[in-house]
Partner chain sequence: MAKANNDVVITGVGIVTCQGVGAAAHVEILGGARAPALKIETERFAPYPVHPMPDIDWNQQIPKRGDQRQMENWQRLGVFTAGLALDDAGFKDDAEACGTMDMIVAAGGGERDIAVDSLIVDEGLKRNDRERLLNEKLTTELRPTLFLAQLSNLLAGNISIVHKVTGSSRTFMGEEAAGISAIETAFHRIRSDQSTHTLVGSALVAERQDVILLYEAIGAHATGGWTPLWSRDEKAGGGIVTGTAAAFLVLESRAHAEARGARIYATIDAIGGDRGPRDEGRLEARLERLADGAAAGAGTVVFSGASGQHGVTAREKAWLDTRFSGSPVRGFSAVTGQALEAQFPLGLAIAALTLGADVKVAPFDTTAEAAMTAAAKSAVVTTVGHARGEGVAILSAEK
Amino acid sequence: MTKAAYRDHLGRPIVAVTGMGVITSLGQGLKDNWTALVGGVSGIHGITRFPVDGLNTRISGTVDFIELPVENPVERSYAYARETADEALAQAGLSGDFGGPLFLAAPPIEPDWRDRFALADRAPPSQRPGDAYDRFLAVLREKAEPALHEAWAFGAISERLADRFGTRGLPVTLSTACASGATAIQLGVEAIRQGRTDRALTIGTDGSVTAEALIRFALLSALSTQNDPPTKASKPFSKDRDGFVIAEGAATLVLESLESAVARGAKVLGILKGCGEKADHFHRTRSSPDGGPAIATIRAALEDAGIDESGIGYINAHGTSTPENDKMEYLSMSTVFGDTLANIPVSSNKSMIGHTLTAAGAVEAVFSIQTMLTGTLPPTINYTNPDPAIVLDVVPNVKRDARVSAVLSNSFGFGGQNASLVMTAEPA
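Can I see the structure of just this one chain, in the form predicted together with the partner chain?
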């Protein structure tokens, strides 16, 4: 290849994906996940991790098959990230120190209740209402507990990953709510385009399903309460959708400049062609009714990729199954793609894996690349009662064979967060 072949339409280094790893409620590893995903299998189940007595939502897509030294969301989020990074680096054929930066999308985890109860058990008795933290502090003054610091510090997960994989510099731990996974990838793409590095390790992870997390989202009326059967609850773009299903998972993508990937003989799985973002100032949890920021985000991603609307062959939707998201996402897609949207298949992985929150953008990027690699579109399951206001080819219920060379993946989140990625097949 000539040097020019390694540069994009703006003269920037082309960014390749050379390794992928994934964990969801469907299983560990890309192979098992993909088999289940194209088989239309749901990973959503009744919650057994904690009692659900009295809760309106009693289902989730938790990952319950990874062994942990201690049961808490930090250990979970770390373990999922570690497992997927191991898988991705093996696929990329990289061992030893990674030598590039780490961008980690991780959930903003609140201290675990078990820790509070344990501190209270050892603390002096209450002197007045509301003094629990005075007592916690008294316990810690007596004897410091570094393990608690690591369970409470937001930088603890990336610290362990940085040590394990030998990444370079300060790792970035980020949160853009439900767009976090996409933002991590975007940061990796930017770093490579800046010429600061030839490779970046980008990870989205979320092991934060606890009673408190579930209740908090439930208080915002964000979750589906269609508990029975669990597998039918997540029904993106359906008329009777009533909220997302909270879930866990992780995904890692090894990003590399195409030039460096080719130079070392790595197999190129796909190209991270473009990224777009635009914040929304409308409301803390709701999107602008006109879809303006989501529209601008998709257009920015297409422009960054140097692709026009006609170039996209499949859309991996955010598709959360909340009444609001799916309506707004449809509005934004139909505005950007116009009449051609009817010819673009759009499916939501969340119909099967639920909403993996912080990890979703990364998990769905992996599935987007895999869609191109395999020529198979994963379906949107539970699509039996279409929302008449959302006219989409959602790849209903059953996978479809289709060669696709460019995919758009959307991620939108609380706090006005919007991010879209454009991925293309390996250049011929």
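The term rigid core refers to the most C-alpha atoms you can superpose between the two forms while keeping them within 1.5 Å. These figures come from a predicted structure and were not determined experimentally. Positions refer to the first chain, counted from 1. First, how it differs from the form predicted alone.
Once you line up the core between these two forms, the Cα of residue 324 stays within less than 2 Å of where it was.
Core-aligned CA deviation for residue 309 between these two forms: less than 2 Å. A displacement of 2 angstroms or greater separates the C-alpha positions of residue 135 between these two forms, with the rigid core held in common.
Structure of the form predicted alone, given the form predicted together with the partner chain:
Just this one chain is shown here; partners and other molecules are left out.
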């Protein structure tokens, strides 16, 4: 290949994906996850991690099959990230020190209720209203608790991953709500395009399903309350959708400049062709109902990729199954793609795995690339009552064989965080 063949339409290094790993409620590893996903299997189940008596939502897509030294969100998120990174690096054929930067999307961290109660039992009596944290600190000054410190430190996960995999430089931890996984990938793409590195390790992970997290999302009226049966609760773009199903998971993508990947004889799984991100100041949780920021995000991703609307063969939708977000996403897609949207298959992985929150953008990027590699479109399950206001080909209920060479994956999150990725097949 000539030097020019390794550059994109703007003269930047082309970014290849050479390794992928994934964990969701469907199982561990890309093979098991993909088999279940295209088979229309749901990983949603009743919650057993904590009591749910009296709660309106009693279902989730938690990952309960990974052994942990301690049960808390940091240990879960680290374990999921570690396992997917091991898988991705093995597929990429890389061992020893990774030698490139780490970009990690991780959930916001705060003390678990059980840890707070345990500290409260050891703390001195309250002297004034609102002094709980002063009392907690007094306990910790008397006796250091390294395990608690690590469980509460936002950067702890990335530091442990950096040590384990020998990444280069200060690891970057980010949290941009539901767009986080896609944002981590975008940062890796930009680092390679700017010539700062030949490879980057990008990970999205989330093991933060706790009683407190569930209750908080429930108070926002964001969660589905269709508990029975759990597998039928997540129904994106359906008329009777009533909220998302909170879930866990992780995904890792090894990114390399195409030139570097070819030089070392690596198998190229796909190309990160374009990234788009826009902020939305409409509301701290709700997306702008006019779809303006989401429209701008999709258009930015297409422009960055150097392709127009006709070049997209499949859309991996954000598709949360909330009444408002699905409606907004449809408005944004129909505005960008116009009449051609009717001919583009659009499906939602969340119908089967739930909403993996911080990890979602990375998990769905892996599935998007796998769609191109296998020529199989995952279905949107539970699609039995179509919303007449959302006219889409959602690949209803059953997978479809179709060769596509370019995929758009959307991630539209709380707090006005919007990101879209365009992925393409390996260039000839």
